[in-house]
Each structure stands twice: as C-alpha cells, then as structure tokens.
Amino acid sequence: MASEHAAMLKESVADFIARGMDIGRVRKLRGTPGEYDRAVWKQMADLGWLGIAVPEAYGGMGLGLAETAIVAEGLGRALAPEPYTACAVLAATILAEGDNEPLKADVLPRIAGGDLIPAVAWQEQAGATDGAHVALAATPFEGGYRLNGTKRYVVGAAGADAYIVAGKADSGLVLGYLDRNAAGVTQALEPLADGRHFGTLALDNALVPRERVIATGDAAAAALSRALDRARAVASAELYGVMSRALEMSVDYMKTRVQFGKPIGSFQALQHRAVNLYIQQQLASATLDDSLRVLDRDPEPRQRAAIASRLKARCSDAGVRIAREAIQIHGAIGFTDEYDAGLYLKRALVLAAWLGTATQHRRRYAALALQSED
C-alpha cells in the first residue's frame, strides 16, 4: 500500500473515531443484547471499511491485510465493540474463498454495504486452532446438508443476521450458510469480560440447502484455514491499537500524577517500567508490519500459518502485559470500573484468547518450523 494512501486511511479512521467513538459509547453498549451500534456499522460501510477484504467483483475494494489492519488498529484504540475482524475479515474471506458463485454474489455485496452481518461458527472446544477439530455432524441431504451439534465461542453472534457453520461429513469439512432464524437453530449468549458475548449455537436438524453450501472437502478446509490466519493478523492489529492506547494513557498519567511533590514519572523505577512497556509495543509494531507485508504476498499455507501464529503470539503477550501494567501504574484507580484503564485490560484479555492464545500459537509456530526442517 502506498504510504500516502495508508496515511490518508489512518487519518480517516482517526477522524471517525474522534468524532463518534468515545469510551462513553463503549460503556453504554457493554452487556446489552445488541452489543454494538448498527448505525455506526453502516457508517463504517459508507466509508468503505467493510468492503476492504471483499473482492471488487462482489462490491468490495479487494485490498489487502495492511488496509484492514489500519482500520482494526483504530477500532482497537477506541475499544469499538463492532465485530469488524469477525465479520468483515473472517466471514468475508471464507465466503470469498468458497466456490459458490451465486452465494458470493448475493452475500458479499451486502456485507460490504453494511446490510448483512454474518458470524462464523467454526469452534466447538476451547483450544481448537483449526478446522481439523470440527465434530458437528453434516449429513448429506438432497444436495445440501443436515447439521446436528453445538458450536461455541461465536464472536459477533449477538447481533448477527446469519451464521457460517463448519460441519464434518464423511467426505470432509462442510461450510454452510444459515440464516439467524433458520429452523433448528437456537442461540444462547455467554458474557465476556469486555461486555461483549460469545454465542453458542445448538443445531438440531438445521438444513443447509445446496445453494447455501459455501464449500466442501479440501476447498472448505483451505477457505477456513486461510480466513482464520488472516483474521489472526487483523486481530493482532486490533490488539496493537489496544496496547498503544493503554501505554499512552499510562505515560500521560505518569506526567500529571504528583506524589511527594513530584510527578510520579520522575521516579526512575517507573521510568524503567515504562521503557520496558515501550519496547514490548515496538516489538509488536515491527512484527505486525513485517507479517502484514509477507501475508499480503499470499505465501504458501505453511508459511502463512507460521507468520500468523508468530504475530498473534507476540501481540497477545504484549497487549496483555501492557494493559496489566497500566493498571499497576495507575495505582488504585486502575482497578475501578469507572476508570478506563480496566476496560483496556478486559479487551486485551478477550482479544488475546480469541483465535488462539499466545501459548497455543507459539506451539503451532514451533510445530510448523519443525515440519519445514523435515
């Protein structure tokens, strides 16, 4: 992405957030059944953000991860509850990578336009990192599939209009598209620390007709794998936004909080602490820039997976560490619900766990590295 275009997009994101995404809005929306603001989502669509990852042939911009990361970083700084990564990246990529052209032509333009929000139900057990752990039964039925089982940890489910569901048939993985109110679909919400929710879907003979099958077999596995790795990269950018704002808040506090007649930032112990956090942020920044540059060249799957895991591990560790230290630097007020530092820690904890923890991604990276040596 040309530097001038990146600068313009960053400026646009910063301006939008400054005008309409204050922390008061986050506090108002947390814990509500809707979870996010549809009007804000539509404004994001009008700015073109929801179509960045959607191919031009389906009404999007067909740009890369570098552009989506700029938006995600800005949303992370503002703690925006809108499911940008879960819908505009994860769901959109799965659909775009599928082989159902009529479905793409129907759904992708509506995602880009902000008129449709699908959530991806791919996970069933905590700790699963790929489609190989799918157990939900997909039984062939007149060209389509009948789904039975339970999906958990569905991000964006609270306000979703539809679900992309991963099931397992004898012939391999199946990705199906289900409307929210389809027969046989029951949703429950599970509260998260940051005021949003995971969705749990119970599927009881839910029918995916042939025209709603996104992909099957190897094509489905490849689509899900690529979408998850791309979402991990964008979630890492969101974490970078969270950690950056948490560090800024901490440094500002150190400059203004006076104790023993001096700003606490003049004390060497706290200066060393802040420098260590700055180093962690800069390491995350360098890893993010390098990873996005390589991922946008569309490397082969093993290299893509290794890069995504390295990035997610680095940003998850740095995000949680900086947010936790922000609580300490702010002293007692950091623990209070009324003070914003705690909100940044809660969002960092949720993002760090979503799509695989730092420990899981370090293990995945190590396993992929060993495979490369064979």
Second form
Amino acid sequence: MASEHAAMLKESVADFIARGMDIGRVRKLRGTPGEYDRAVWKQMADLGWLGIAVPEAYGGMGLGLAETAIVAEGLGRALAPEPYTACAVLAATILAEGDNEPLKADVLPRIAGGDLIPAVAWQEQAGATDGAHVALAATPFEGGYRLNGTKRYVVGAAGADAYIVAGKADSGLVLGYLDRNAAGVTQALEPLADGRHFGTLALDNALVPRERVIATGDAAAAALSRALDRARAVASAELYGVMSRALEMSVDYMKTRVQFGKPIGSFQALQHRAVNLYIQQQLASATLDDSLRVLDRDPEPRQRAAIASRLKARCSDAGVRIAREAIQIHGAIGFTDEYDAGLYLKRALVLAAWLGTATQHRRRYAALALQSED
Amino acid sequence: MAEIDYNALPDADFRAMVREFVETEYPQDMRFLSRRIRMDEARPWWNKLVKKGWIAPNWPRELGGMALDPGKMVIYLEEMERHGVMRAADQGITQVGPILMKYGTDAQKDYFLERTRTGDIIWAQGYSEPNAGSDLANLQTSAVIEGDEFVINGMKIWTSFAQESTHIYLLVRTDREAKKQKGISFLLIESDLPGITIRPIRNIAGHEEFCQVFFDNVRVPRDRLVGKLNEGWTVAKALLGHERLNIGSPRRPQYALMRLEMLARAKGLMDDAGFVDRFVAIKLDLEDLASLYGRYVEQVKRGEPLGPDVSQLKIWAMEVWQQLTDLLVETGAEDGVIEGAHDVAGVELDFLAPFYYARPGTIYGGSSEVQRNILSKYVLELPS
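Switch from the form predicted alone to the form predicted in complex with the partner chain and give that structure.
Every component of the complex follows; first up is the chain already shown.
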C-alpha cells in the first residue's frame, strides 16, 4: 500500500469518527434490535470503506487488509456498532472467493455501495474455529440445495438483508446465499455484552436455488477458511482500536484524578501497571503490522492460518486485559454504566470471543507451527 | 585497513559475506554459550576479527573500523547472533570507542583507540556503586583535583570482568555541591594503579563474573578526563538507547526456546495440552517480541535516533527470556536441578546455566523497574 494512501485513509477515518461517531449514539442503539445504523453504514459506503475488500471488477476497490484494518481500528476506537468486519470483510470475502460469477456481479456492487448487508452463518458450536466442520444438512435437489438445521452466533444478523449459510452435503461443504425473508428462515436474537446481538437461524427446508450457490466442496471450504482468517486479522485491528482508546482513557485519567493529595498517576504501583498495558498494546501493534504485511502477500493457507491465529491470540488477550485493567485504574467510576470504560471492556470481550479465543488460537497455532517440525 | 566499502554492497551480498566468515571461522563449541565469555577464551576469535578488519563494525575506516551504516550494522549483528557468537568484553569497541571519538582529546584518541581495537587494552565499566543500583547518578566515588592529578577514593561494584581488564572507564563525583546528575566526571584509568584493589564476586551461577573495585587515594593525571569537568553524565548517557536495543534482541530467548522444545519433544510433552498451552504462549510472546524488535531495527536502519520508548523492548525481552528458562527448569523436574549438562531422554542439556544466565537481565542495564519508570515518565508522560 502506498503510504500516502494509508495516511489519507487514516485521516478520513479519524475525521468521520470525530464528526458523527460519538459514544452517545452507541449507547442509544445498544440493546435494541436496531443495533446499528443504516444511515451511518451508507456514509461508510460513500467513503469507499465497504468496497475495500471487494474486487474492482465488482465495484469495489480491491485493496488489501492493511487498508481494511485502518478502518476497523478507527471503528474500534469509536466503539461503532456497525458490523464492518462481519459484513464488509467476512461476507464480502466469501462471496468474492466463490465461483458464482452472476451472483458476484449482482451482489458485490450492492455490498460495496452499502445497499445490501449480508451476514455470515457458518457456525453451530461455540468456540468453533474450523469452517469446514458443519452439521447443518444441505440436501441436493434438482434446482439447488435444501437447508435444514440451526446456525448460531451470527454477527450483524439484527439488521442483515441476507445470509451466507454454510451447509454440509454428501459431496462436501456448500455455501448458499439466502434472502432474509426467504421461506423457511427464522431468526432469533441473543443479546451480547456490548449491546449488540448474535443471530440464531433456524432453517426449515430453506431453499438455495442453484443460481444462489456461492461455492461447493473444496472451493467452498477454501473460500470460507480464507475469509475467516482475513476476518480474524481485521477483528484484531478492531481490538487494537479498542485497546488503544481504553489505554489512552486510563492514562489521561491517571494524570487528572487526585487522591491522597496527588494525581494517581504519580504512584509507582499504578505507573508500572500502565506501562505493562502499554507494552501489551505495543506488542499488539507490532504484531498487527507484521501480520498484515504477510497476509497481504497471500501466503499459502497453512502459513496464513498460523499468522492469523498468532495475531488474534495477541490482540484478544491484550484487548481484554487493557480494557479490564482500565476499570481498576478508574476505580469505582470505571464500574458505572455511565462511564465509557465499561463499554470498551464489553466490546473487547465480544471481539475476543468471536472467531476464536486467545487460547484456541494458541492451540491452533501450536497445531500449525509445531507439527511441521516433527 | 579495510579497503572494501561495505555500505556500497547489496545487503544480501554483505550478509552472505559475514555469514560465510562466521560459519567457517567461529568455533562450533563456542556457539550459544549460556554464560558470559572470559577474555582469554575470546582472544583467538578477537584476533581473527582484528586481522580481518572486522572487530569494530561501528568505527570509521581510518580508525580500522568497517564504518557500517545503520542498516549494514544491523545485518552484521544479526549474523553474529544467528550463529550464537558470544559477545566478548567488547565494551571498548561499543562504548569507549564512540565516547572517545565524540568527546576525547586528540591525545586520548591517539593513545587509546588503536590499542582498544587490537585488544591490547581491555576495558571494564566502572559505573555502578554499592547502594546506588540502577540509580546510577547516585554515585559517591570522588575525584578531587590536586595539582595536575585527580585523587580518587571510593568503591565500584558489579564491574564485570574487572579482574581481567587493563583499564576502567569510570564515573566519579567531582562536585559534591552540585545536583545529582551534575558534578559527575568521566575518567579513563589503568586497572593496576597503586591504591586499586579488585575483588571478584562469585555469582549465583558460581562464576566470578563481576567484581568490587576499591579506590584508595588513586592518583591519575588530569588528562584522563573525557569531556568537560562535571559533565560526565552526558558522556555516559549518550549510548544507553542502543544498549536497550541490543539487549532487546530476541536471539537469546530464541535459543532458550530451542532447548525447551528439544526437551519437550524428547520427553513427549508435545502431546500434553497443559504443557503445550504454556509453551505456545511463551513462543508467541517471543514471536511478538521479534515483531517489536523489528520495528526498532527499521528505525535504526532509517538512521533515526532511538527514543525512551525502546525501554519496553528490554523489559519484554528479559521477562520472556526468564519465563522461558523458568519453564525449562520446571519441565526438567528433578533433572532440572542437577548441575551441569547431562543426558535427559537422549538429549544433552544444561538446565541451570540458561536459568542463571537469564536472571540478571531484569537487573543490569537499568532494572525493569527503572525502565518502567522511564516509560511512565517520558512515554506515557505520567506525573511524578
């Protein structure tokens, strides 16, 4: 990426957030089924953010993860509830990786334009990391596939227009595209710590016609696995934004809050605590930069997976730790709902849990990076 | 004297050149030692580097150095580290040389630089004092001017390998009235002057690595002062940032990790989820350290000075290193507390040497606590 390009994008993200992304909006939307804002989503599209991961041929910018990460970091700092990583990265990447040209030509430009929000329903078990391990039945019929089963933990579901669903046929994985209102699709919402929701989809003979099949078999598995790893990297960037802002808040507070006649930031016990958090944030930052650089060179799947896991492990741990300790540094005020520190902790918790926890990713990394030396 | 302009070579060619030399010339059995090396052991390698013209990569060519630019310097050090080349008593090259080039008189440069380069002079660093610890400026050893001489009285401690040094570079207090960091001067003296007593201190690993040095009315001529009187602190401080970069290199912990992994495979622990969780957490701590280190290396390569934030590198590197050697000893169980290298499941390993070797890393070069104070004050800008 040209560095001027990155600098411009950074500026535009910072600008946008300074203008309209106040936390009051986040508070207002939290806990409601209208958990994110379509008008804001449309503005993000107009700025070109939603097309970053969409190839140029389909109305996007076809840029890399490094650019995507700049947007995600900014949204993380602002605690924006819009499902950028889930919909503009994970869903768009799956579609772009699929081999259904007419579907791509129809759907991808509308995603980039902010007129269509797809959510990805790949997961059935909590803690799943492998997209190929699904049980939901995809039964072939003459015109396509019939889906039966349940999907859980669908991020962005509350306001989604469509779902990308992963099913299992005898011939292997099937990725299908379903409209929100398709027959046989029922959605329920589960409230999340950060005021957003996971969607649960019950599919009862929901039909995916052939022309709505994104990919099947090995191609489907490869598309999903690549998209998940790239989404992990972007979620890590979002976590980096969350932790950076939480750390700033804590350090600022330490400079102004007076106790025992001195600013609490003059106490060595707290200073060292803040420095430990700073080191974690810096490690996350250096790891993020290095990982994105490698991922943007499109390494082979095993290396890609190892890097994504290393990155998600660091950012999940650092994000939750910094946000958790921000509460302690702030004292009682940090534990109140009216103070923002708690919102940062809750967003960090959700992002750390989604797409694989730190421990899971360390195990995945172990499996990928240790076995090669056997 | 070196004829080649190393900086004009493509990086890859320069790297290959250094690698080839180290691979063929550096003895196998001296690689990745888990202790600091003594000068008599280092001497043959030192002489080889002198002969090659490579002993002083950071010195200018007219002084027998390689005059490497920051980028080439990083490559040189990386290749040394890759082969586990142990640092000899190279403080003369890394510290005294640059200090003299910047602050020394012509006479001092003429006398000391060439002898330092060839290893005829071996330097020990007389900075620390009893009760001062990382509070380096809290020093009591005094030098009083009498006629043409300084008269030195006091005591230095933790002076590494003073017993085999020929010279000591020394911080002394020359003005008792001035504030802590003022009133300090920088002197160069012989280690065997009348009035100097050197007493080695045995460390917990059983090595006599550092010493106590006593000064009892030691007289040195006034021309041994480097820089201005009472401005020795500025002289000594100039090089601290690069020390933190060097100490923050991931190589030493990486070698400890290799050993831990060898042990774990030999004992079949890679099937033990509890062990693997801990192992991978530390392995990733180390990989992420390498990313952080890489950032600073790039900064040096671009020719930018290192700021106080580099302190984080030393903290993290040393803590990861210690955790690795902790886990190595723990994983050894009873074998982990047997002294010396011994056979465990078919692998020859020394558990305690790396464990001891890693201990002082959070103490020397400014303790981790002091590094945290630096970060807190100058990077996070927290109030004092």
